[in-house]
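One chain comes next, on its own, written as structure tokens: the form predicted on its own.
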Amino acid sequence: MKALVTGSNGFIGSHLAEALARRGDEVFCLVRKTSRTDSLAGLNVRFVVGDGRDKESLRPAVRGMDVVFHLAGVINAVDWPTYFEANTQGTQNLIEACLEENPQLQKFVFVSSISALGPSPCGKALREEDECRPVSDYGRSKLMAEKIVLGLADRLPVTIIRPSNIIGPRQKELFESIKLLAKRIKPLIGTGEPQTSLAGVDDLVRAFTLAADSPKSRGQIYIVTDGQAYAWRDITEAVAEALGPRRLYLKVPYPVQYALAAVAELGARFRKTPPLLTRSNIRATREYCWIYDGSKIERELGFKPELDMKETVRRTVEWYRKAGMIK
């Protein structure tokens, strides 16, 4: 199969790259001139050089392509015409250029979010079918980006997939947190209730693949989670436990966390770049539940989460360890 993944030097997308080639694909890396590439060094993978915010540039790398993973985004952005032009026109320009070069194409799989149904009732979980109610820019530049990919379901093969909060090795919330913790500084996150669903990235990258292999798959959402709801407390003590023996931690409260939020935006906003840390992400921690159902891609699918919480955190640890990040 030839595949082009955009967003492939992220997080997520670097992950997906590698389990396709290792699975003898042909990838295609959708990058700009200048992303960097450090997470796919090594990989038997090929670089195209196009830009989501101009059209012309993306027709050549979708030429050929059996399957487009879309992954390529802004979560973190300083004002809603760059969630906007990243997330929204980003993803029109690409599905056009498939539709107008590789209308043969046999799956285009768009990488939207849980932002884009937006919170949850607490002590509910949310599934495909329920109202979209997002509370961020981020989220309501994914939703517009999927009513534009449904809407040209009948001449297109489409599937969206809506990832839960996704942890493992180079997520950077999750590294930040290990390297406070390493320092033993621990943030409470979270009212210490269950407040969200999880999965491992390995986990979605199965999820991407049965999506992209299944015909039944075509003109759904499907929602990856592992089962499970958590505090976002139980994630603090699961990093806690892989780092090693108790010790004693600095605990910062919230009204810290918020007011160090507010003094990385404004450094973000001289330096005109994405702040790492919001006031919005803390509210969405502290006011907000992100719990959801995932059993739609398994009753379909047959897809089912193989590692727990403990354990991806367990590896994700053992993974900053081995690359001389974390003592």
Ligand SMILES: NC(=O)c1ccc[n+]([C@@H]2O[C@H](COP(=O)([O-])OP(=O)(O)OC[C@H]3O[C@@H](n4cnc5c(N)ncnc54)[C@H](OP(=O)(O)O)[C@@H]3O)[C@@H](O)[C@H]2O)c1
Given for the second form:
Amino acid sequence: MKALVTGSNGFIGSHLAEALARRGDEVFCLVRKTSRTDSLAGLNVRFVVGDGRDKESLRPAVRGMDVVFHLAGVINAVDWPTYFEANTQGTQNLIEACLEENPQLQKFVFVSSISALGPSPCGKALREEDECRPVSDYGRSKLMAEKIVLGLADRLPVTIIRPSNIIGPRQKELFESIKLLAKRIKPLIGTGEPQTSLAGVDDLVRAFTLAADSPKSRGQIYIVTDGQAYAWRDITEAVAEALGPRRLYLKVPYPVQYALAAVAELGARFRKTPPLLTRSNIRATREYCWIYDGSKIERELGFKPELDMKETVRRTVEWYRKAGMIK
Ligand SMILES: NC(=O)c1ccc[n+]([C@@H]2O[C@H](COP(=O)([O-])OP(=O)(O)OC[C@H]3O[C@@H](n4cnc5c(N)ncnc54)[C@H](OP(=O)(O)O)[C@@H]3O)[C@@H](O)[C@H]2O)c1
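Write the structure block of the form predicted together with the named molecule for the protein whose form predicted on its own appears above.
Below, the chain from earlier opens the complete complex, with every other chain and molecule after it.
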């Protein structure tokens, strides 16, 4: 199978490219001229240069592909135009390029997010058919992209995946916590109650391939989780445990985290780079729950999540240690 992966050099895209290459697919990795590609080093993949914001650059990339996995997007940006251009316009450009250059495409898998659906009531898992009420610009830009994709479902076989929070080696948001904890700074995240669904990156990649391979997934939306709900503090504790024996930490309360995020956003505006921490991220962990029911993909496509949260956190910390990025 010839597969194009957009966002291929990112956290999830690089795991997908590796898994596809391992199973013998011909993998084409869409990257930008400016993209760092170390995450794809040594893989049996080919590179194609394109930018989601430039439709003409996407035309040659989609020609002759059997499947397109569309992961390119921005999760943290300083303003709405950046979310809109990357997540909404980028998706529209890519799917239109597919329709115009490759109408025989077997599957267009669009990677959206549970942020398009919005937060859940605490203690109740949301499903695919629940009303979408995004609370962030990120979520709104993904929901608009979903509508564009679904609007073309009669002309192209499309499937939408809504991953919950994903953990695994190279995950950036978890790395921010790992760096802080490695410096003995512990942000007191969340309320202490179960507030979020999670999925492991390897599980998510299996969900993508199931969606790509199955004709049943046409026109469908699937949430991917491991079926559990976690307290943010359990995840922080798992990181602390993976870093080593019990240590003393400087505990950082919510208002300080919020102020630091404001500073990070200001710095990002000056540097014109994506902020690693935003006030919206901080509020998301305090004010809302993000709990979802992932049983539809299990029922319809036979997906079986295998995440072991503590073990995945341990492997992630180990990966950052081996890469020399933490001590
Ligand atoms: N991580 C999660 O927990 C999570 C959860 C739910 C959904 N998702 C979704 O999954 C997808 C992948 O997430 P990730 O965590 O792997 O993100 P990531 O590591 O930040 O990677 C984002 C990728 O998108 C590319 N990209 C951004 N703007 C682009 C553009 N205009 N044209 C072409 N490529 C562009 C980036 O390329 P450059 O290197 O050139 O910037 C990078 O390869 C995203 O769509 C995200 O919304 C992620």
